[in-house]
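Consider the single chain below, provided in structure tokens and representing the form predicted on its own.
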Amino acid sequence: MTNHNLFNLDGQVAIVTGASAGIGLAISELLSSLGAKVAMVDKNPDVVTQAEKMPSHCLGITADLSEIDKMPALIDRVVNTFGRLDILVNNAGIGILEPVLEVKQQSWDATLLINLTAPYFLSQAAGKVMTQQKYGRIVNIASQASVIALENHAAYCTSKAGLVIASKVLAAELGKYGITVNCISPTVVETELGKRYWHGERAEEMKAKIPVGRFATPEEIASAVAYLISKQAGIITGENMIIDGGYTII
């Protein structure tokens, strides 16, 4: 018998970063449609307006994730608003692309700060709440760049590979509290940010390397998140789900 409530999130509270557009917005929309109350976090103030359009009760929070010392306060605000915290999706990220011999320390530091340090310390702050509840789901959006080398992506690849191994350590230590921690590593996703770099001949050359012949959609990534945060995925932790149309298998 098919259980149509497998992914029901009624009564659950989620935080999604980078939520004003692209993958983060798609994730927020899906989680909200499944019944979750979503705290949508983004540096772009448009996130407040986006939150008002969601199917369920959502909260838009404008925040700069480079301010690591403010992570506990962000978690506290969500818990004080909704009463608990069940799900954290670290989606926000940046990509500053430079050839390896031209990478600037400023670019390197900024990339690791947003792509690795921020999600780690936000996971730490969320984990302290989840351990008290004896339940939680953390999903970190990494990249196929976490497992392969891409030209001009030295800092980006390093940040995403670091995010994957940090997630494994979090998973190992938090599992006994009923908390799972996983990564999703997409190929190029058809967002405005993705299209900014992957367009024209460059995009066609990349698609030719992908067995399915296309890029991913934000909705496909959101659906993977919905599975990993479901109770049915409680046995899955410390994994890196690569969603790349087969790019990394050949």
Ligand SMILES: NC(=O)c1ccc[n+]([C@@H]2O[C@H](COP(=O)([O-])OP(=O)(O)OC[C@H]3O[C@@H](n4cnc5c(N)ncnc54)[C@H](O)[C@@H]3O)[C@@H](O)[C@H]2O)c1
Second form
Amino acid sequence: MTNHNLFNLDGQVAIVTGASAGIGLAISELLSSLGAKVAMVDKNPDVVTQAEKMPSHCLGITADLSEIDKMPALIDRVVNTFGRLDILVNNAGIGILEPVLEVKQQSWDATLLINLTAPYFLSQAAGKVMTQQKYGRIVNIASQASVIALENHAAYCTSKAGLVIASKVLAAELGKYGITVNCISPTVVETELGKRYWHGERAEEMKAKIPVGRFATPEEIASAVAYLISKQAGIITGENMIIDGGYTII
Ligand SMILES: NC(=O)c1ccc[n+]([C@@H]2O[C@H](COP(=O)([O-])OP(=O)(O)OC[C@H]3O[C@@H](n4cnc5c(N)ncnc54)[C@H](O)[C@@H]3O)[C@@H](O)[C@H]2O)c1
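Return one more block: the form predicted in complex with the named molecule, after the form predicted on its own shown previously.
Complete assembly follows, chain above in first position.
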């Protein structure tokens, strides 16, 4: 008999970064409700109490992902707590928006560090566990900015395009171990990060260019993660799933 509960995650262990707010919180809530034990990582210490309120056994970890040398220890802590690691969702990200002629090196470096270097090295550390297990699912939250130029987004677009190609190389090398690596690239999502730039007249102008006429919700992005981490999605790897209400098709 076919199991129709395609998205059940009982017995699986996930890490979600940037889990204290916005898209990361929505992903953590959905994965926990599907039965996964979730290690919720964020630099905001509120993540510890947020994890305690989740429907499954979850662990809140306060960590600054700019500390790249601590990535292996972060993975070890999760494996020591829950005994395995099946899913990594690299969601934490920042956006520092400046016109191309005014981009500061400090903003450029900070953006690439959090949006590209951190997810890469966390994937590398997780990949060492997943290859032993011969199973894993990695999903990286990129952006529509990975495939189109947005004004004032030079560092952000570059970081997200880099994340997409890094994910493809990880996917190519890790596929033989039962590990898939994919990106999700949303349009503007209604979160603090999204609203900080896209509000007022600028938001209305943007929505007018999106065929469905609105921004995405964090829950819509979380649902796509649930699909890509399901066992049924094992044939999908190296993909960049664009969830943009049609913004990039016209
Ligand atoms: N909101 C949008 O419009 C939108 C659109 C496309 C892609 N994205 C991407 O989705 C992801 C999540 O965005 P969001 O809108 O939920 O953002 P958000 O700002 O609402 O939440 C991001 C979370 O990441 C955490 N974080 C940031 N830097 C960190 C660090 N150095 N170490 C640990 N935690 C850190 C923050 O504390 C926060 O809880 C990001 O990668 C973003 O680039 C967002």
